[in-house]
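So this first bit is one chain, no partners, the form predicted on its own, shown in structure tokens.
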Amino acid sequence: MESVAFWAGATLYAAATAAFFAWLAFRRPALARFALLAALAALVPHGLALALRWAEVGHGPFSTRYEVLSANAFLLVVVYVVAVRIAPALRGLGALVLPAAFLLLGLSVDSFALKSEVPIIFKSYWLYLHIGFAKLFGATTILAAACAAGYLAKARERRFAASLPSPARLDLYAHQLLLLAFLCLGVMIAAGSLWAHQSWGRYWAWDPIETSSLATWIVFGLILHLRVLHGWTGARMAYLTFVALALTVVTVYVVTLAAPTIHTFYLVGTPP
């Protein structure tokens, strides 16, 4: 049942991606409506697949690459749908967001059969906050980068960007989403520190992920500082948003695999 639900969700994400591409190419309103409906529909079987895995293994989606990446893709689409609900003009960004979600599912599927128990120290309220805000941080950063990409396309008058909001609005949305990502990262770090104190009696140990997360949070703050206090906007802020996305990918995925620590558990399913 879980496998059927997973592949049903993946198929609907693929259909939504194709429909978004077709909408940007042909500008048919019916294609836009179908694309958004397909993305919404995909959340149902995808969420069911995640719930079935949670019930089977007895813990949330934070162990093994399948659980982590699949849950990240789910939350990314949820954040996108909420953003479109708040600002309907962002609907066209689905052409960037849905392929990212589909890619995450593709990267997760080869570890679908891997299942593992989690140590008792992972069963903490602070851990759920820590992981939840980590996923929100990643999703909002991706959406901010999508707005930045849309800004560059719109500013250069690319034909496929005609359905997107004005460059000024995309620039503002990218900033607002980056600010939200900055706040989520801050909560993630704080909740992780409280969990560490509860589990090991210390708040900070300069773990590679802790250090990388702190460095990323500082860089996010500097980028926001350049906009708010120095008035940076436009293309240079769009490129800085891409820098923020790159740092996010390095922190969430690359450092974890390159420097085995307790955090390695959330991608490979076994502690170092």
Contents of the next structure:
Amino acid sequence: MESVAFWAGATLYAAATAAFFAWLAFRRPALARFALLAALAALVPHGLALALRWAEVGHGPFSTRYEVLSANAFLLVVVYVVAVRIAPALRGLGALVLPAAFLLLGLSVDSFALKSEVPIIFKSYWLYLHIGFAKLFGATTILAAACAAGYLAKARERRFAASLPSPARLDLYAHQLLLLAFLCLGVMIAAGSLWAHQSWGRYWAWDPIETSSLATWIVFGLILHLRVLHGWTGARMAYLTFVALALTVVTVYVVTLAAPTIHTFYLVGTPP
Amino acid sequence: MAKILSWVWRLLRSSGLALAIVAALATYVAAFAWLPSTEAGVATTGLGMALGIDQPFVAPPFLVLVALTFASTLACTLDRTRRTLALWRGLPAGGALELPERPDADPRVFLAGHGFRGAGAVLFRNRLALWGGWAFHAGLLLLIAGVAVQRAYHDGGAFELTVDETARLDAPRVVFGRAPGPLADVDPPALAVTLLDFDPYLHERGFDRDRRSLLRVAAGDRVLVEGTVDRVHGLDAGAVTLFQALPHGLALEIELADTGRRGFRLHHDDDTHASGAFHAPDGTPARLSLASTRSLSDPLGSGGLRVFLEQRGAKIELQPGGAFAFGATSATLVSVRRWSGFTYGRSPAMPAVFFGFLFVLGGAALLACPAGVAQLAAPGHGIAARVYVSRGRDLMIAEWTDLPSGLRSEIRGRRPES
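Alternate state requested, the form predicted in complex with its partner chain (shown: the form predicted on its own):
Every chain and every other molecule in the complex is listed next, the one we just looked at coming first.
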């Protein structure tokens, strides 16, 4: 059942991806509508697959690579759908978001059969806030970068993706999403600190991931300052949004794999 | 002197300095995220020691950067207080944009379409969110101050207990690895802790096997608390919290003729062997060891155990209940029990850190909401409204200026919400 639900979700993401690309090529609004509907529909079996795994292993999706990446993809699409609900003009960003979700599912599938237990310290409500907001942080940063990419494309060629908002509005959306990402990263850091204090009596240990997260949060603050205090907008801010995305990827994936950290595998998942 | 202070104050208020400090702090923190770290510090190389950054996050360059961040944030927050109060009262501050008067568009309706609400001449958009920047900066100040106070008063250390053993934490050589802050109490807490039970193989569905202990904590003759502690939650005993640590093993309980019963904690050498170096009461160096037929970590049991004593170049096997000479003292092996490691923490200023986190996150949440103040102008002055928006200023001007005629008539026909 879990397997069927997972593959149904993956198939619908693939269909949504294809429809978004077809919409970019042929500019038929019906294709974009179909793509969004397929993305929405995919969330049902995908969510079901995650819920079934949760019920089976007795803990949330934060152990194996399948659980981690699949949950990341799910939240990315949820954030995208919520963003489109608030700002319908963002629908076109699905051409970047849905392939990313499909790719994440593809990367996760080889550890689908792997099931494992997690350390007892994971039995904490702070954990759900810590990991949940880490995933939301990643998803909002990807969406902010997608808006920045849309901005650059539209600023160069106004006719590109006609149903995307104006460059100025995309620039504003990228800023708003970056602010949300900043908040999510802050909650992630605070929840992780409070979790550590509850379990070990210390709220900060300068673990490489903790340190890298703090550096990323400070850089996000710097980028936001450049906009608010120095009026940086447009292409400069779009490139800085890509810097923010790069730092996010480094913190979430690269440091985890490259540096000795207590977070090893819990951000990228236990490999098969 | 006044001139210098005034110059310093102006410098601290400058956004350029704020950006430079934040950039330097980010670079410093990011660089050390990549160095291998331990509790003792990083970069314990000669170069690290020479530069005084072997412990980078208590090293002078880091502390100076944090102090500068605090000073710059304080200056910014004081500046913001006046500005935010003015906005809260409905007075668009210096950076407000002016919407030129247009005969074909109603500014109230236009602003209502952008989330501004209000019945009079002053309209607000998410009025509370006007405090976002101020709350975030004030939260940063609280957090930095809270962490400084917490570090100053924090006290923590490790100790080990064998099942049924009671130890006073303030007794000599009980607590090790203690790292008190400069203003913390000189002695460890005056608590007597008893390990009543210890299960190293507790298993819960979905989670790896882990440790759990039953502790009793007393202060003088009064029992403060008795409860379980695992690696999820500590056990609060007044102002002190006890935590389950990772190390555990087997201990030999030996009856000494002079001083009574004493536990000797052994540490694993490999899967089937554990040992420890001790001194007999007369100072004779001795080594106690233990060998098992199955894994010492097997939850089903380690099988048969053999216990040995090495002293003065001789190794003998000890039998339960059998007497032997431990240095010059007569001793008897009573039993083999489990021991476990614990830590304690005493952090009276921890609420200051929590409060700092709360303010920072509250401020960040408010910052994520678009805020604004608009003052509608009387007709005939060339200005339709003065508007402050926390973001989207250029977009608002563009939309007001380039309002398509269709949309203009649509907006004219729409009633603003109040």
